[in-house]
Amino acid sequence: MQSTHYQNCIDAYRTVYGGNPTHVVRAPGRVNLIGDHTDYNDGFVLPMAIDRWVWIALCGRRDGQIHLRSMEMAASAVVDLGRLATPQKGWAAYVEGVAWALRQAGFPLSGWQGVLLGEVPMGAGLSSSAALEMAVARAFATVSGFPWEPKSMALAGQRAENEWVGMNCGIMDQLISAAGQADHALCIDCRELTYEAVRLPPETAIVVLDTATQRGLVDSAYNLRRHQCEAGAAGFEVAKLRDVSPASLAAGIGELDGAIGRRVRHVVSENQRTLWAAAAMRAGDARRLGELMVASHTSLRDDFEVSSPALDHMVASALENDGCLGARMTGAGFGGCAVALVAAEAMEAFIPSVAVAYRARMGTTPRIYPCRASAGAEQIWAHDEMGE
């Protein structure tokens, strides 16, 4: 049975265009279990695609244009594939940027019209922008007839965000949205762009803990952290912090400025924790994975300084529960979401307990939802469901 969002997307297409779509595509958001601010340092990350998607119901056009209606924004955008010159503003820039990046990479592009329906919360650190990019890429692949290759599509999405939209992100978000696997996280090597599916520990659940706070100053702070990491790499005379070993860090950290040294220490230790976490998952060792998640949060809070009072209170509220094996902030930081690893048998009590504890600390009600690891971007042929 398809999600209600699937049918809602088809119904919205009928309302907007007066006919049936030929396809529905979707791409998931993501939650990162461990490995934050390591991707743009050519390091390791361990995200999973979640069962919340950006959906597009669509049909091809012959005039080389994209007509897209966003149901969330109650707004429409038109992109002329023959005139990709100046970026539009807002969500339309992501659509246009993906078209530009795919064309730059040599993919043949056909026009299409569609409606866009998103269920990935925006501004929560769950990669709604990458989900939009990969849904648009999947729509282009569907109507233009080129094969879906996750790595190429992720690189196009990253280029769109870096060079067209102006956000200097790493590759993690696009790659997990493009290549996710059900019931698994992906241990991604962000230098080699290779990945390994690692199964979630048995009898556990992943819970996203949305602090209900928007991320503040994230763009400027994110870019500052990148510059600090680049300075740290230069101090160690390496291309990227991926190349700094724990032994080299111990020997050379005293030569760096205090803040830069802390940034380097986080990245080097986080890379090691991520590899250890993947090994723990292969062994089915949920407790070890949880311990590493807690250590990651401490490092992000103290060394990389990208947590927030809301995130710290959320993690503390989660860890008060005996059934919580580990918790940490996730994403760029400064607000947004935390993620918890919870024993499956404790789930029923965990969610209300965390909500009460967080509300007592912060005075606001969080949004808490269990997530399943989902497949990456995919196309869904709509004909059968509509009786055609």
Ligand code: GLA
Given for the second form:
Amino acid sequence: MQSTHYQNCIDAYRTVYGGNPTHVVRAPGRVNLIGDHTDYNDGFVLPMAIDRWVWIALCGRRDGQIHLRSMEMAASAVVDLGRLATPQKGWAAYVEGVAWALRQAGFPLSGWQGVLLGEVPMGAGLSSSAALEMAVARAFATVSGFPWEPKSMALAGQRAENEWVGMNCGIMDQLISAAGQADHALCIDCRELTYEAVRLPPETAIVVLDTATQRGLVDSAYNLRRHQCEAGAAGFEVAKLRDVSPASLAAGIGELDGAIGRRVRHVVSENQRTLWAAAAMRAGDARRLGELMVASHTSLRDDFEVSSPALDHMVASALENDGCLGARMTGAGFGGCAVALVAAEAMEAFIPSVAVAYRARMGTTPRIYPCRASAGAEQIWAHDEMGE
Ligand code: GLA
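Okay, that was the form predicted alone. Show me the form predicted in complex with the ligand next.
Time for the whole complex; same chain goes first.
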């Protein structure tokens, strides 16, 4: 457990508070392999937790307060558990929101002080905010002594984001950050909140391709898509688009307004692709998984209209390589990251080749990094290793 971030977090704690932390916790960011804009339609998603985390080194306090120093922001926040009333601004709202949502869900909360170190790039579409929420929830579980239940923790994180921060996200990001498994993606049923771990295909690698473009207007465009999906579900007289089968889509799509019809077609086909992708992974069929990822990108670009020129160029740059089995935009869209499935033997050539091709098309340098599928939020007993 000797990563640089782990050690830096402990060192920063000592500098800020004097003395050692008693625990270190961390929660990962995520990349979604397939199944986008399906979670809030009660559908299926197939994300994996990545090996980039939000870390917190901490120690309990007896006064019912949270004192937190963010190393990235070079700023501090204080949250009083006795006065959770009005949301603060910025990153402190996530901390407070998680405290509020956990309390609403009936978890007894104790205070703590800590240092926060984030290695999930912010604003890139890798769920740095869900990682922050789950790291804070993990810190509360540690000091307050309640067991880690991924589902209730994810629901509290989502509620914090929806009702305290004001971002109307689905459950995918929090649930994968809470429940991820090493070497596996999770096929999540977003209605039942159940999941199955499916192993990544052998001899392949997952590569995150960050366009390094700002995700402008993402919140308003995201909310508009949600409303369009609700209108589509109403048109089919079902509660959620999860309930529209491919057969009833074919029969009923002509009745819908053009844009709404395309949104519905994306969601219904994406749910199907996600289940097929999980089946392909169970069978170790990387080629099939890759084909489904490419079809997903086309659907997100043309039917759901959430891609961007940068994302389309990135996906095209990736797919030019023989060893690239599939690539697609990932997450909410409008910028941010794509994800590629690459044959392990082709990896060495893949990264520089995509960087050159993307730069030729867009004139900017992308950030490209392979990712390992990691475990969800976890606690690390710092004092065991403190004597070194
Ligand atoms: C964002 C949201 C998720 C999900 C994706 C799109 O990441 O936070 O809940 O809706 O967009 O799949």
